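One chain follows as structure tokens, the form predicted alone.
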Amino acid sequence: MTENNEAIEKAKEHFGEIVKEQLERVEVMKSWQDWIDYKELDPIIIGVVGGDGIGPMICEHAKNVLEFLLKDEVEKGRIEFRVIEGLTIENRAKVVKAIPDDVLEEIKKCHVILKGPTTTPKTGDPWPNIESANVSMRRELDLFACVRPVKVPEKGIDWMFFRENTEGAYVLGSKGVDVTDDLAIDFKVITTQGSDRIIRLAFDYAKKNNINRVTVVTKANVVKTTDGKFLQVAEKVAKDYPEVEWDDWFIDIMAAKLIDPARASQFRVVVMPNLYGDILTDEAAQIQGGVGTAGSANIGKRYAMFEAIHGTAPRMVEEGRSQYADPSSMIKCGAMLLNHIGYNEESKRLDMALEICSQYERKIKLTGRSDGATGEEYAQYIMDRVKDPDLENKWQKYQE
């Protein structure tokens, strides 16, 4: 009994530190700054962070596409690309940090980041149990919104997902407590401020793009306090957008309805806490053609990071097939990056080229093996389509 009492006191002390830390974070969020204005930057600095596994290779392909599209801007000094080394699992394990200090310092000198996938160690791996680099970067740069588009024209699907990035079940993922050998507890945190800014961003997007539906996803019927707060904030925010209809779904049935042909095309803008967003957007990407086809934007008021949603594909690396990895996800990230920093026409052309190459023409196919194209060949295929003067007309015909 004495041992249990000691364990309880230790757990209470640990929880107290977490509460203190999160209350301090709330105060920081209350002092929000204005959004960065990319028009005022000269140059806009784009950091390129390769990561692990296939990351450096597909990142390089995406960088080449961006440099092709922004050639004039680079020559005029308006855009600068910086390759940032060191965000590898080997280097992170060496210093036992999710992001080495020198790497984080270089990242913070950039305005936007194009990032390849990184390894997050799990039990049984030969690496120390360091935090996810993604989770750490989102927190360090306050990238509170993960924005992921999914489009499947033949199914009438045109989804935009807004996943809260800095709270929920992931932000304290490395701060759980083993109370005793028999009892382990993890924590989930939802704040009014964190919920408001992601939900408001989703409603803003819907309003600006004339989309008359926002869907809020929680498990508020069971997870009553945290998910309940997220849903309560949604009800409050929705009142500021009377022109946008909204509804709410529970995560389990929402996952089912995404693959329901009668229902799927009715969803448009979807917003949800961190864990649910991670699961749902992977499912959505699979419907689109696989996680290798999807990109994501991680948006904050000062920084933005654009990354593939898939992993490092260690099996491909081990089998010597990295050159056949699909760069579509990273190139899609590039299109989102272009749009974010104000190069809307270039972003639009890249999106059209990607769609034509992957869903309509398919003149070059990726298989992940030597019987298909290499990532470099596929990136060149996309660039060839981007510079086609008749690109928009061809895209319009495919839409018909």
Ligand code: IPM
Second form
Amino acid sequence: MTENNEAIEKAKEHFGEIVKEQLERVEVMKSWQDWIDYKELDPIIIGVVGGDGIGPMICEHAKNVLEFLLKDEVEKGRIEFRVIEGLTIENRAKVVKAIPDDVLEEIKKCHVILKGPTTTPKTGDPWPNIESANVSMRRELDLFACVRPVKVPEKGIDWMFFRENTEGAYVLGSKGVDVTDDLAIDFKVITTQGSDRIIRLAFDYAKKNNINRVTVVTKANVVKTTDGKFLQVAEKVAKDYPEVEWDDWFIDIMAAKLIDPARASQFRVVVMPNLYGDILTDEAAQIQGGVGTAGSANIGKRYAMFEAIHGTAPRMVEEGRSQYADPSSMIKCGAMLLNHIGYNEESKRLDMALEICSQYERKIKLTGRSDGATGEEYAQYIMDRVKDPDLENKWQKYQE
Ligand code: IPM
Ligand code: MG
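Please show me the structure of the same protein in the form predicted in complex with 3-isopropylmalic acid (IPM), now that we have looked at it in the form predicted alone.
Below, the chain from earlier opens the complete complex, with every other chain and molecule after it.
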């Protein structure tokens, strides 16, 4: 009994700390500054963080494509690329930190980050069970919006997912408690401010792009307190956008309806808490052709980070096949990055080239093995299409 009492006291103390931290985070969110204006920056610094496994290789290909598109801007000194080394699992394991301090310091000196995949250790791995570098970076840079587009033109699918990126089941994912050997408790956190800012971003996006529908996804019928709050905030925010219709779905049936041909194309903008967004965006990416085809923008008011949503492909590395890894998702991230910092024309060209290469023309194919193209050849293929003065006309023709 006294043993239990001790465990309870320890758990209470742990919980107290967490509540204190989270209340402080709410205060920071309340006082948070305005959005950064890239037009006022000279230069805009793009940090390139390779990560683990196939990451450095596919990041290099994406960087080359961006450098090509921004050649004039780099020459004029308006854009600077900075390669940041050190966000590797070996380094992170050595200092037992999700992001080593010196690496984080370098990252914070940039304005936008292009990031390759990083190993996320779990129990049983040869690495210490440190927090995911992605999750840590999203929190450290307050990248509250994870924006993931998915398009399948032949099925009429044009989805834009807004995943809350700093709260939910993730914010305290490494801070659960083993109260006793038999009792483990994790925490999920949803705040009014955290929900408001992501839901508002989704509605803003819908309004700006003349999209008449926002879908809010929760499990508020079961997870009543936190998901309940998310839904209540959505109801409130929606009132500020009378021109945008909205509906709410539970995550289970939403996952089913994404593969229902009668429904799928009706969804357009989807906003949801962190873990549901993690799962649903992988499902959506698979519908598009696999997680290797999807890009992801992590956006905050001060920083933004663009990353592939797939993993580090350790098997490819072990088998010596890294050079055949598909760089499409990183290049797609590059297009999102360009759009985010105001190079909309360049971004559009890159998107068109990507679409032509992967969906229509398909002159070069990647198989992940030596019977297919290398990532470098594929990146070159995309670059050749970007260069094509007739690109837009060709793309238009494919749309007909
Ligand atoms: C993603 C990934 C990450 C996440 C992992 C690697 C921690 O799955 O970006 O979706 O769960 O957010
Ligand atoms: Mg995921």
